[in-house]
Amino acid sequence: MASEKWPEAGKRSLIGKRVTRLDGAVKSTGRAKYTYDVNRKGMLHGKLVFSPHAHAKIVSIDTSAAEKMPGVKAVQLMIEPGKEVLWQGQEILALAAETEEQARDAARAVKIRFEKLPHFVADAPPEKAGQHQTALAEQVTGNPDQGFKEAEVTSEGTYGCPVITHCCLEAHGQVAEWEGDTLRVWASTQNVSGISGELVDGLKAGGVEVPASNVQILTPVMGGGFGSKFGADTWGVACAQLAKKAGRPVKMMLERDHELMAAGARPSIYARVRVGAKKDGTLTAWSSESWGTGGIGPAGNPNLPYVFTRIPNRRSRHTRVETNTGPARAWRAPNHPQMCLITMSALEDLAAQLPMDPLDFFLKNLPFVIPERAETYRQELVKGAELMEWKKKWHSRGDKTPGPIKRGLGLSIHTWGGGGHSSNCNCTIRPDGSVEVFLGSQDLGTGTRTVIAMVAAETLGLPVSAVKVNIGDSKFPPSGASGGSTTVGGVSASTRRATTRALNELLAKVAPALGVTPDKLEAACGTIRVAGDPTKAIAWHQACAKLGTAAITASGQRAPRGPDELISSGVGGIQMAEVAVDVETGVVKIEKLVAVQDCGLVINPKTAESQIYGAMIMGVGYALYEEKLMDETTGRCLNPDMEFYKLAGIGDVGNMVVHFMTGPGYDERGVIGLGEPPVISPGAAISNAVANAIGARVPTIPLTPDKVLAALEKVPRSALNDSSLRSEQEGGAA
């Protein structure tokens, strides 16, 4: 009989073998439908209005105006007056008409009164905050006043990074039509089996009564969601009942600016950071303040100092600013990015103060690492020099080279979880030789359907274009939501275990025929066989036919909680950055971006790498230009848009090297979620390498050029080379 253990090295036919996505070129040539693409008989257009105020009170709202202009169909309140609205962007009605231009006409013509109350939207620290601040307890391990004592050298510095936000490219959003009592919504989500029940709860709410069972969700592909994309919505509930009053479907997708007001942000974090070692440079203590908003409502409570969480004396606070902004929402890797620049930051800081080269600095701290990660650590940073040609490259702080161009490097160290989410697969044989499998899962386009189809072909000896994958459907067997880098481990795992039971059926109905028990056979290479005899041997579609009339339905399960053979979690990565700044412009190019991650076994190493790819342009774009800014005077946002929300492109991102560490000692932990942990590094690697290029901490990111001259002003000019400044004395000759 088939085991459910993953096949040895050496024995896989497929896992681990580079297979193209299987939905590439319907989605490349356009014929794959997002939530955008579905239009519906008779379907309308529905908008949402939504508070010009980052705080006021609702006093009125007059609807009829609205109501009485073309094409509008049906109106739906969200909160009603006398509620208090407590950011810019916050939903208060919804409407829907024949076409979208009528709806949005709709839209401004809703009179809404509102007495406006006083707002906060700055991100400040919490000396400047007051009532808007909740701070946190503080954690204290060791004697930290005696391990600064024990410092033969120190280091402070403050380092931060703003609220960003999500800016997925296919905006939040769904469709929603009913047929009787049944909901069916087509909806761009990360959480396929989940959100069924939300929108239950929201209906009811609203005074509409539908059992779960008779809602559907449907989301055969979507474009980007990166955390912001788990719950149903307000705007979710609102087009479901804008439906039900109107009697016809109804589109709502959000517009860019209500996208990048209130559809998620990453929270900001900062922090005041004071290290000490000694002189060979090894850590005695750590001490930091922070403080970071995600708007209205909580944030994460940062754990300083990141992945170095063993030095023995340490001290960190942190305190929770809430401002009149958009809730925070998960952004890939929760808190990891911010966390991660804060203390690589502060720790280059002070391996620059030794001095000393900052890879030889993290290499004798990886004692206080995490145990299990300290020598996964030590093998990526050997691997990653040497990709990087580190020891060639790098120079100590400030680049005296002529010219203004300044070239650095920079490092640094991320962990992540990972562990498969619970997850339930069916997986069928019919006697026509044909397969399929069930899962209520979704496929963010990273590949997710493949890596299912790779898993059943696998273990059923069959090329992956004979399996059919049945996905982004709430009716297939539920499957957990797509979030924390555990839906490869989760479905994974189901398939496996699916597909292996359903084999293990077809194998004692074949065994007779082939004159051995069934724990004597294997299936391979289309056929189903004698082990250790492929002569003895009857191809797939033969074997199936022995089923008869009666097809195969078996189902596998990765539970939600307890040991799984199958699947692992906790991964090591580390990434190094080359950068070369102009020092007259502040302008900062990445040359080469050098990751190298721990994932345990890697099902399809080309999916894994778009995986990273996708993560560390993620990180470029962070380190370089996203910053969600804010006017405090009025509270509103002042770059909801793609023209003046500045994402990286193409010719921004440089040359990205991926190395994933694999073979004896990391397949053998099974399999492990990846979509996390490479995002975590970028903006601290580019950072230090921004550091080590210009001899100078620009303390914030992005990495913009105002900053990076602002820093290059607290450099001696001796410390830059004099050829460096030639435009500067050549203009002012001029």
The other form holds:
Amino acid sequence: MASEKWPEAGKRSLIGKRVTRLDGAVKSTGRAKYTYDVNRKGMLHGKLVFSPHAHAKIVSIDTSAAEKMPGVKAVQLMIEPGKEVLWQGQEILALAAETEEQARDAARAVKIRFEKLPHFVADAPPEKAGQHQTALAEQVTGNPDQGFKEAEVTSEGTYGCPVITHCCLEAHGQVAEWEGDTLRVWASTQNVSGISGELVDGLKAGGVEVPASNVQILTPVMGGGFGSKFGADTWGVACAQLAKKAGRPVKMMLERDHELMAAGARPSIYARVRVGAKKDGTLTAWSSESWGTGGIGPAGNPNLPYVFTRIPNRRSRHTRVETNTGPARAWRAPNHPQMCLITMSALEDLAAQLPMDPLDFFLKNLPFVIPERAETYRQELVKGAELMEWKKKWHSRGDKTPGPIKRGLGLSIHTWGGGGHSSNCNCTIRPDGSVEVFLGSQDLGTGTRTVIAMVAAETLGLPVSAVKVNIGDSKFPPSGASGGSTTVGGVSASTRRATTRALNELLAKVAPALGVTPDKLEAACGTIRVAGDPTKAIAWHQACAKLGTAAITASGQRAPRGPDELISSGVGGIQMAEVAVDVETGVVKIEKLVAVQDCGLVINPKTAESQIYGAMIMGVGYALYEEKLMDETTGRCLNPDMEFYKLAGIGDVGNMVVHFMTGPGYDERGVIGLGEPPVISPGAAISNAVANAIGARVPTIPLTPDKVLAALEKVPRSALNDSSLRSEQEGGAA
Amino acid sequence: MSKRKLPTQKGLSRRAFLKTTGAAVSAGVVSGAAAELLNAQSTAKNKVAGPGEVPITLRVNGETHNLNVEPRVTLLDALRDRLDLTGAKKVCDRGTCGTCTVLVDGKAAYACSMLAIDAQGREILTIEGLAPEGELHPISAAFVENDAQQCGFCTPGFVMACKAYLDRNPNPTEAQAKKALGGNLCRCGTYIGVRAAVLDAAARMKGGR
Ligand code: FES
Ligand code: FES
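So the form predicted on its own is up there; where is the form predicted together with its partner chain?
To see the whole picture, the full complex is given below, headed by that same chain.
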């Protein structure tokens, strides 16, 4: 009998090997059909009309002119007159026409009368947020006042991150097609198995009854989600309604401006922090007053301090600021990057004040992280320091090298849970030897498809190419939404079980031919063979031929919750950044980023590495460029486009080094997800590196040139050894 | 931000762009076939195409396509919605992200920022024309091998930009490869793989691999 347990290190044929992404070719040849690319016969194009105002009452909606426009086939109200819209970008109505241009014209011809109401969109601290706030209960542990008395050095500062967006390159949207009373929806979603229920409810509320069993969601590939694509969304329901009304398929993808206004944002979090330590660096007390906005909803409550959660005496309080901006959605590692930036900046400032090398300071305070993670962090910090050449390069605050380019190092520590979502897998082995697995999961670009194939092939002793992976269809056995770094745990556990069970059925059929009992058999190297005696083997195809005409189908699950011996949760990682700052222009350049990460048993290091690179690159984006800007007077988003909502480009990201903690002590924990953890630290590590370079903290990210120059104003010339530079600037030569 | 390659028509709104085209028509600058078509559609007094559909002819991947589009239809929408060539993606639709990159007369162009009528008489190469279905062009192969893609939505644009880049500079240095393809954005963060793919593709195209 084959065991469900992961094979031991020496016995893995595929797990841990660098396997090339299976859908790489179809993507890099442009043949992959994303939702946006689905063109159905007779398909109409949908457009949304959304609120131009941050807060208004809808007095009336007149669609008569729009309905008469050329090509218009259906119109669907999404909110009734008399109701209020609460943010710019809130959906009001959808329509469908023959061409996209006609749909856009018709959308413009809809006449809506608004009664404007007062709005509040400022990303403001509580003292400036008036009634638009909710103070949460203060959390106190130990005796903070006493802790600060014991402190020999204290540091105070304000730190924070503004609202940013997801900006998935494939916009949110779907294609809906009815065939009688069955509905097929191609959706750009992270939740293939989960959104039909929401669609059914939404349709029912609009008077269209369709049983969930008649709804099929298809997502063979999707162009990025990052936490913003879990729901069916109002526009998903409207698209299906339009398709029903018109009796034709409808494609409706959000336009980029709407995408950035309405389809996902990460809450801002800011905090005033005070933190104290003994002269030897031992932390004694923490206090923080934080605030931030998740838009109209209640998102974004941080737990501070982050990682160093066991600082003995601590006090924290958070105030939620409610604004008339598009609602927050989960953004890769919800709240963690913000909590990380605030905590690691405050701690690094304290280290600078002591003064102490932050590497030594963080190592010193590892007793204040959760005990299970302390040793991991220690090993990671040591490894990271080696990869960064930390001890060689580090200097105390303010690079005294002459000239305008100042270099600095920064580091940060993060944690994440992960684990595995519920998942079901069916495995079919056919008499001709072909193998298929079926999961109602999805590949967001993380490599899920490849990992599933690797697990199945590993179990069956076959090459990856021998397994056909079927995902991205809600008709397959349900699997959870891809969020919170839970996919790889869920699908690897269910796939391992389904394929092991199928294999055991096969072994039972083959055993007589090899003259042993099934428990003596194993699948390896494309054969079924007697364990320990490779000469007694039968080729895979011949083995399967013994099935006669009956294929084997077996299923496997990752239990909905609770522990699972194949997977685990809870990881730690560290990142280090090296930056070069031009103190004349304020431009920050990333020289090098190092990530050291544990994530249990790494199935495919090739795609896992890409995920860490990608996370660090997203991190460079939010550390240096990204911010959703709102205009307080008009209540509108100032940069709902990609010229002014800036992502990092290929020349912006420096050199990157990734190191996985693997081997004994790590592998046996089983599989743990990786999507979130590496995106948490870049902002903090980069901000700390900039502080180290220029001798002053830039309080909030993104670290844009204006803010860097403002911070430099406070730096005494001597600290940077650049008197010539300063006097030139003062002389107006800059 | 890094310096990005200027798109063919950066800085022009579509409306301004139309005006420019119109001006060019009256100045008699538009090339033969295009001018004829435009003239055929315009009234005697005002040489204006549209606003209704006009017949146009596009040369895409070596094939000739006759289609009817409104003059305001972009090359990108014509390719994607009319010809079902969906390899070029629509993301920003205004010349910022490069996901719509195609080659026009051998040069990289943002298909969202060019009108279909203006692409007449020019050789358009989309990613579908790079290699026959089922085959991998060396550049695509380099992207696969170096895992220069995650969700892959940006990838066709990168591949086409890479083609234009290597046609111009077949021997990029490592330093050049680091910043090449600055006109394309990726949200998943595949730049490390893309850099490796550019160098690898250059080697493959010389038959080095
Ligand atoms: S879609 Fe053309 S450049 Fe972005
Ligand atoms: S791979 Fe997803 S946007 Fe580039």
